[in-house]
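Single chain ahead, written as structure tokens, the form predicted alone.
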Amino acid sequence: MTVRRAEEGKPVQFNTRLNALFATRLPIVAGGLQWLSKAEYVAAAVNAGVMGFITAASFPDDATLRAEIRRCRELTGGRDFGVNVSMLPKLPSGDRTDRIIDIVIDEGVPFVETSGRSPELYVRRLHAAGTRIIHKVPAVRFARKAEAVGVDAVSVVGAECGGHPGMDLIGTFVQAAIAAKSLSIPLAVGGGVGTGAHLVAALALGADGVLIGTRFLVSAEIPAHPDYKRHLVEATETGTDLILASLRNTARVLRNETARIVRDLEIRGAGDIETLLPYVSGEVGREAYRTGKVSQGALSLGQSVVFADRVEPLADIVARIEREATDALDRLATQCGRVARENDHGL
């Protein structure tokens, strides 16, 4: 990995295994966001120099998914992008994963982001078609397994992340340092990542880049109601809750009325799937994104929402992260130079 300034006043140039894998300017993955990672958002990510993924589960049938992939290809001018394939931990009846993989291959999509159960069943097919796989996990032990079955890269998320941080709730800094020593394939780390300083810190810990979700939720291209985005802009790092531990499927979500009800039910021992599903089903969340009524729905949200300080085009958010990374590296250079001078003087 190399990180260097091209010229004074110019952005930092990154050369890590992650941006080499995706052929992106920056080692940043804009992870798939259920109901929200559609063509306009993914194309904005790719055009801004990071990798983005259409969430396959956001589309009700094969035809609409194909249409979205083709729309994204138009918007990116043929640049590479990916499809997110979220798989439940156990194979349910009616699972669409096989059909989604077929569509990815048929459409020539070069990357997939998988999560949930192991992607082992699909690795050979995808590789034969020239598709690379980055698998997202909430613990390093799962990352080791993913590497063993042949994925091309992994994302390891810490307890700060929105969505599913796993049952162990290990923080991102700890996860990153362990993963960097444990893996030989490219590594992205996520959870609480919202600034360029986080990117520099992740690289210092041995990662090859970062995974960002929550910070990008206030981008202009996210297809959600303005009231939802305004709510996020006003939120702080304490604006999330952990729910669904009773189902061994812990989720970090926006602190709202739904989260309060679910937590109360779980505390009272009523946390079975039949009781909780009316509150946490994806359709309830989808309606909240559509209407802006953020009191309802289990809306995935990470603690890095505190950095989502205004609604703006995704390209502008990425540009800010680049500038922040440059500033962070300048601070490090100043600090390291001061330490070196003090050592030279025997201080």
Ligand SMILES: Cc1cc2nc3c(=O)[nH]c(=O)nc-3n(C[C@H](O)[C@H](O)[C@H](O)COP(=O)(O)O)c2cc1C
Contents of the next structure:
Amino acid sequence: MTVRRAEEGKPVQFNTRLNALFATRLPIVAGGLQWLSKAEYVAAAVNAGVMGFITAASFPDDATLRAEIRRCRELTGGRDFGVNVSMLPKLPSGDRTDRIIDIVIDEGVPFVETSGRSPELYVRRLHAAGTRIIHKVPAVRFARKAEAVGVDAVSVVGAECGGHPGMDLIGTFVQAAIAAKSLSIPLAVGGGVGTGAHLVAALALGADGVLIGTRFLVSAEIPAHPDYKRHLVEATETGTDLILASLRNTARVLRNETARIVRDLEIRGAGDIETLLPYVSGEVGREAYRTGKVSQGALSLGQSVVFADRVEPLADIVARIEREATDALDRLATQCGRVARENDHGL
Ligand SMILES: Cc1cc2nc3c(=O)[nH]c(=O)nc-3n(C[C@H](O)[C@H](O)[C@H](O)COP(=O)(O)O)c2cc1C
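The form predicted together with the named molecule is what I want next, because the block you gave corresponds to the form predicted alone; please supply it.
Entire complex below, previous chain first.
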């Protein structure tokens, strides 16, 4: 991995294995977002120079998913983008994953982001069709397993992330450093990434790029009510809660009435799936995005919401991250330089 800069202050030209894999200008992955990463958002990501993924589970049937993929292709002018294939930890009966993989292949989608359980069953089929896989995991041991079954890249998320940070809750700084040493395929690190300085730090730790979800939620292209986005702009790093550990399915979500009730039920030992499901079902969350009434629903959200300071087009957020990366490199250049060793002067 190399990062080239012609001169201080000029934009950074990234040349990592991650942006080479996706052929993007920046080594940034905009992770799948249930109900939210639809064609407009994914196309905005791709057009801004980062890789984006339509979340297949947001579409109730094959026809609507196909239509969204085609719409996205139009909006990107034919540029590559991906589909997020979120799977449940155990293969349940009636699982749609097989059908989604068929559609991805049939539509010629070049990338998938898989998550939830090992994508082993699908690797051969996807590769035979020329589709590359980035698999997302909350712990390095799962990343090693994914590497062993042949995925093309992994993203490893730490405890700060929105969505599912896993059961071990290892922070991103620790996770990234271990992952970089343990893997030989391209690595994106996520969980709390919200600025260009985070990107530079991830590269310094040995990663090939970053994965971002939360920081992008306030982009104009996210299809959610303005009140939801305004709420995120106001939120700070303490604006999230961890719920559902009792079901061994920990989720980091917006701190709201639903999170409080679910946590109370879990503490009282009433955390069985039948009791909790009405509160955390995806449909309740979807309604909150639609109406902007954010007190209800388990709404995935990470600690990097603190960096979401205004609603603006995704391209502007990406441009700011790029400028911040340049500033971080300038700072590093003044903070630490190379010194000649005595021997270098023949002394
Ligand atoms: C609102 C929201 C919805 C998400 N939905 C999904 C999903 O459907 N599938 C998935 O694999 N990851 C999902 N994630 C996780 C993100 O793709 C990404 O891994 C995570 O947001 C990265 O950490 P960050 O939130 O600290 O940026 C979601 C995250 C958020 C914030």
